[in-house]
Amino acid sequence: MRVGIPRAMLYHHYGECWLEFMETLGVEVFVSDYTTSDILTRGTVHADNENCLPVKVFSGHMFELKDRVDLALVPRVVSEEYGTWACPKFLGLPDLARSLDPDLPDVLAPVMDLGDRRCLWVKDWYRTARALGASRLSAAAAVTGLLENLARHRLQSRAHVDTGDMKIGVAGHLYNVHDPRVSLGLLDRIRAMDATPLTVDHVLRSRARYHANTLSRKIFWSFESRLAGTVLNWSRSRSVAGILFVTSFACGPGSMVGALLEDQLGREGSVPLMTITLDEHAAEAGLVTRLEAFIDMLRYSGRADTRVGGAAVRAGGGPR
């Protein structure tokens, strides 16, 4: 029994942790390769139209699943936070890979719902683990380590290095920000002109919700919540110069966060906001030249840091 992993949409977020538990149990697993321009174009020929940029991209990488696996996995994710949903592709997403293609292997779709205090979800998860022809005990285990991981997954933030004289908050879904392709190599274009990016998964989840829940409205998608959180974290202690806002064409949840937070910083007095829409036909050149110009005004307006001796000090400037 081999089981394939698409390496697209929520697997930059929980990955590692479905690996674990389908090695656990003793099944080989065999995970898609880096997004290419030709799994983006036949994700593109074969998805919907009004879909999403990462929705597409998983089609492409389901795709490259065929004639490779017995079984594909793709949790429904219901919910990342108490509180809250998963956007609607999310919920919908194995459906959707069933519906691509009937050549494409059988689809395990194993309910993953991290907002249940209860965990009653885990009890898809042992089915599937019995399903694969773990006995009790395995399957048992298999669940418990999947749930240490995914707390421990919770509690990590990503440690960064300064490498650059500048740090620039990069806002946007890991599956788009963490795939080189989807983001034309948006996070080593601005190391190559020296600055540091942090992203998403560089602030705690409890500050990002401390900050999240300062706001009027409140966001109920899970990870739109968090990423809300970040930004406010980042402009109000001015620990980023700059903020990039990373979406993707036709996402809802994306487009509406995007213009709350237009509106919020603007009241605030944030630190620079500039937002980048992402789709199939984005050229790199384009992207190149909004970037190189928002670091450059970022730069020669004296709003990049430095460190020395442990303080904060602005470029060509005096400590804050």
Given for the second form:
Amino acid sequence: MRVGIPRAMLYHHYGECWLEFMETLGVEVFVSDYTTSDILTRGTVHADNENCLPVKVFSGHMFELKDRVDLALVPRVVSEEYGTWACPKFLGLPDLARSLDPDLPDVLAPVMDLGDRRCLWVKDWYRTARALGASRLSAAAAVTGLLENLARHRLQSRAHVDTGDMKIGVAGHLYNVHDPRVSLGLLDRIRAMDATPLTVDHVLRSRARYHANTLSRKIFWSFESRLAGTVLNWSRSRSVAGILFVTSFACGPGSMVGALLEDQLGREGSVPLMTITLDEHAAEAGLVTRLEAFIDMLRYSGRADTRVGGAAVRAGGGPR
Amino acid sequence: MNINAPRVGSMQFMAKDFCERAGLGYVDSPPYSERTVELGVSVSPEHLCFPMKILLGSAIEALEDGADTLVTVAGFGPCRFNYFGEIQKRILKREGFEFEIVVFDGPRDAPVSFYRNVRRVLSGSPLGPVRFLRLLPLTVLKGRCYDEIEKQAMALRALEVEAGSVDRAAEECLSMLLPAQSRDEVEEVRCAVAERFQTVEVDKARLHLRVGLIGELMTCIEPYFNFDAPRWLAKKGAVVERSLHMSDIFTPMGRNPVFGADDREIGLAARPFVCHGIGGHGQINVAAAAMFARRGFDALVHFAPFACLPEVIARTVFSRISNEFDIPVLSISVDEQTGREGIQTRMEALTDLAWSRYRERVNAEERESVKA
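Switching from the form predicted alone: structure of the form predicted together with its partner chain?
Now the complete complex, all chains and molecules, led by this one.
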């Protein structure tokens, strides 16, 4: 029995936890390779054309699993935080994977509802483990291990390595930002321009939550809430010189949160914010030009080094 | 206080009726037009979803007409709709409009904010909070009656003998419904409506298609955005049934009296295709598609705004439903660029396909019976 996991979407958040769960059960796991242009093209061809870029990437990865594995693991992530919801795309991801192509491997879709404080969703994982042929004891051990890993994972924030004199906040979904093909090597490009990219997972969830709670209406998408909190944290503490808001074309929550952040940051007077929209046609040249312009602007406007409280206030409204 | 609520199906009717009985002022948003779309698109960021742009345009038109309080509903689901109110407030404030906005969350999700919102609306009404809230069930009941009239009309329009007789009956029924003031009166009107529709002359033997109309709330219900699909389909000889009705959404406990299935049944019907709520009306639409297909409908038309989150998943799933039940499904995405001709060509292709399949089936049945 070989179980495949597509290296896309929430694999970039919880992949390690899922892998360890499968390893505890002693199931052979195959993770699809890093995204290539081929994978992206195949995903674009097969997925509905109105899907957002990450879903197309995910579809491409599903086709990578074809003929290589017996089952595909696509957990249904319902929420990542108490009182919030995941994006509808995550909610329907297993259903989408099942209707892509009849030749694809069967989909295992245990529910993962991290917002459920009673953790009732682990029953689903237990059943999955049993269906994979694990004994009661090892299934229970795997489920406990999964819970522990997730709890540890939630408290961590990634440590950053300084690669330049200036910090740039890259606010975007981790599956876009950490996938070099999808983001066209955005992080490396920022590093090459003598700046340090900070991503959303560099900021503690608790700090992000604190700032997200200051908004006039709570954001009820789990990740977007964290993202908005992170951006507000960066902007209010002036810990970055500029913020890149990276979203993918047709990303629903991104469109709402983007509009919200532009308005909110415009009112508060924040560090400069630039929006980059990724899609399957995004080309390197366009990205590099905009990135260079943004970083040069930050350097020469005299705001390169982050001065606490000293950054000039952006006029209200700001460029749209 | 001049209240305005979004114009979606019977919502406008319900809101107006409610405000009248509660002694509040109400300003109609004008019917949707090109101007609404233009106004909405001009103030909203590019990637917002189409219904949001429309509501913005419509709100601007209402504010110009003298409304000062925008009342809208939201909830805590994964659909973008639940954040409309907040974005609407920010954008319209930025554009320099003076208004108040009251965003009603579900009383079960956020009882405190619900109560506060009731108090805010109440400040313009002579009624006390209890009497005010007791008006709500009657309003929903009237909305339900309104939707039932609409449902009847869609079912009969393709079979009418004299063109326009069904529309006339529907209009008469609505004018009967307007003055109803109590539960009993609404019941009486419902009986009268059933009688009135029986007097419409219909040709029961006429060959007709059965087409299911599904899709996102705004595009599925509002004739301006689906280019009046129910009437257009009726002209092509199709009896239409729709999955979404505005009053179903306001009926508590997950009953959907107009559609005729409660939430549990909907979850079961959607089961092999979508096994979990996916926000918005994605699950209901998938369930409705499966139900319609099981009942032997000839075609399904699905309307959704461009890049609508739940509907894109539903539409991916429709390919599976279409294969399994052998039913043609036409999925149309609507946005500010959509033109009437493109939609009609595609719908025409669908009805032609459905008709040819229908005739083939009828012929095959005849041959069978001759053999027997």
